[in-house]
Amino acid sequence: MNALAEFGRFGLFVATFARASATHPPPVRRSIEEAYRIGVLSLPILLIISAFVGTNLALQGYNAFAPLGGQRLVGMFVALAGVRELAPMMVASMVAAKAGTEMASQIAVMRIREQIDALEVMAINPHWFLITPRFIGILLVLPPLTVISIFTLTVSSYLVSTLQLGLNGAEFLAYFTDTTEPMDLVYCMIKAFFFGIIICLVSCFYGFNSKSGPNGVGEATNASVVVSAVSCALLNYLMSEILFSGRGL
């Protein structure tokens, strides 16, 4: 019953936000600022994580296929595991942990300091003022971040496969390109788009409904990243089933 009540409150929160965003002009400047904060400031850590995930994919793929004499299939393994699945989920998890927790904590602090009530007193809709810029910003940057992650992951996998594992670079690229299609990038960007919606709305929801005191802020921040990660993982499975069903290799 508590879970159903929480889901109902979240639905009302989303409806209130949608109504506020539809009846107010988009805050372009603040949205760009949020996009910079979420995207550009997250880029260094994303590049590092993507590079090392790519190296691990190459190593594990090689270790899995080498006993069977199929080490040349590492490129296919990187394409299937890295491009289709790991890159979108990795970007979503990183943004949820960094930007999502920041959204939740900032709004939760404003809630306990009664700054959200002050916005309402000044006739400023808090849902539009606080959520809409973050919502637009995360939707602008998450798909490009996913493409950058895919590129970095692929390059690091290729370098490890050719320079460390001694595989043929042409074979790696041939299996990689035979397994992937341009639409795979589009599908990954679609995934990232919906992941951004979930991360922003969930994080802001827990921030808006934070309990008073430091413990309340901590609980809101923790709940936002946990629920965002679980929701994105579930959605990733459903979208992979829909987008890649029947594609095979």
The other form holds:
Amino acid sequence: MNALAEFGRFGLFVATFARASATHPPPVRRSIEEAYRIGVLSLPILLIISAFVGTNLALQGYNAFAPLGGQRLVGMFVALAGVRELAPMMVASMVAAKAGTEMASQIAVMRIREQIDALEVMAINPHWFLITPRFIGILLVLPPLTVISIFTLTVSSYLVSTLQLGLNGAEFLAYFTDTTEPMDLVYCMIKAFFFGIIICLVSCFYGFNSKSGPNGVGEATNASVVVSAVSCALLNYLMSEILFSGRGL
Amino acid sequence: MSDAPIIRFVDVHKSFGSLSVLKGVSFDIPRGQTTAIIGPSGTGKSVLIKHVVGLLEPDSGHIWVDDVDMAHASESQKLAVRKRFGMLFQGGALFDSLTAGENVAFPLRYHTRMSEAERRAKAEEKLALVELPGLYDRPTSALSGGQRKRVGLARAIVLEPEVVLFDEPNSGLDPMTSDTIDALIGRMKQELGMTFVVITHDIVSCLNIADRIGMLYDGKLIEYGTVDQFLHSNQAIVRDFLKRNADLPPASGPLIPPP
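Show the same protein again, this time as the form predicted in complex with its partner chain rather than the form predicted on its own.
Shown next: the complete complex, the earlier chain at its head.
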């Protein structure tokens, strides 16, 4: 029952934000600043995690296929698991953990210090002022971050496959490119786009509705990352089913 | 200037869950005067003042701001009313990412067509008015409690609103800084001719700045009148509240020294 009420409040929050964004001019300069900040915040950790996920995909793919004599399939494994599934989810998780929690905690602190009330009294719509630039910013950077993650993951898995596991590089790339196609990249960016919507709205929702005191800020931050990650995971499953179903290898 | 009250509360009720905070509050706030609402902590004074600008909606009753009922106003009506108000929040509610002066200039950026230089000049003028000249570029983190309140006050008046709401302007301040804020409010009232509504639990401060005083207790306004009427109240709770302030000044009107 509580979850249903929470979902209803979230729906109202999203409707309020949508109306505020539709009736105000887009804050271009602040959106670009947010995009830059979210991108810069998330990029270093994303590069590191992507690189090591790539290395481990290669290792586990090799462990799985080598006993069956199918070590050449590592490239295919990286393409299917890494490109289509892990990279978009990994980017979403990193951005939810770094930028999403920052959004939630910043807005929660503004709530308990009455700064959001102050915006309202100054006749400045807080949904437009606080959420719209973050929303545009995250949508601008999440798809490119996903492409960067895919590239990093692929390069690291290629390097481990060829330099450490002794696989043939041309064969790795042949299986990789046979399994993926340019549309996969587009689908991954579509996934990232929707993940961005979820992360931003969920994080801002919990920030806006924070209870007072340090505990309230902590709870809002924690809830934002948990709900964002779980929602993105669920959406990832649904979108994979819709986008990749029936396409085979 | 119209004699009609600028704000009118009519039988306002407000509860949070099972906690009933306002239990039928009705009173008028006259134009161009300073009205103070006092009462012990936790009696709903801040809740009351937030209804005026639509930050909270009552469960029942009406809050009229001239001819707009904030209890049933549309968003655009609320926006129009809010543009006529300034508000000083308890902690100042300054934006941490901006300097003191940028905070003051903030509403000008969104409600005027002033250039950046004009906004800065206006903000510096208001900072000087609250006796903080030259503090435009100071980060808010470097401001004392009293300075934060004064910067908040400068921001509240920068658009020269008709009404300024003060939510506990003296809370958390030492007595000397508190006196400075009181004197500032009194001087601004004389210079700017605005309507001030002050929420406080500090009776001394209240007598310093108010033309009319109301006491909120147990969700009801148990006394409301001029300062003299208030000091001669027959209400036992009011007399008890006053007795606790042994250093009360004589009931001879506001204590602001003449400019």
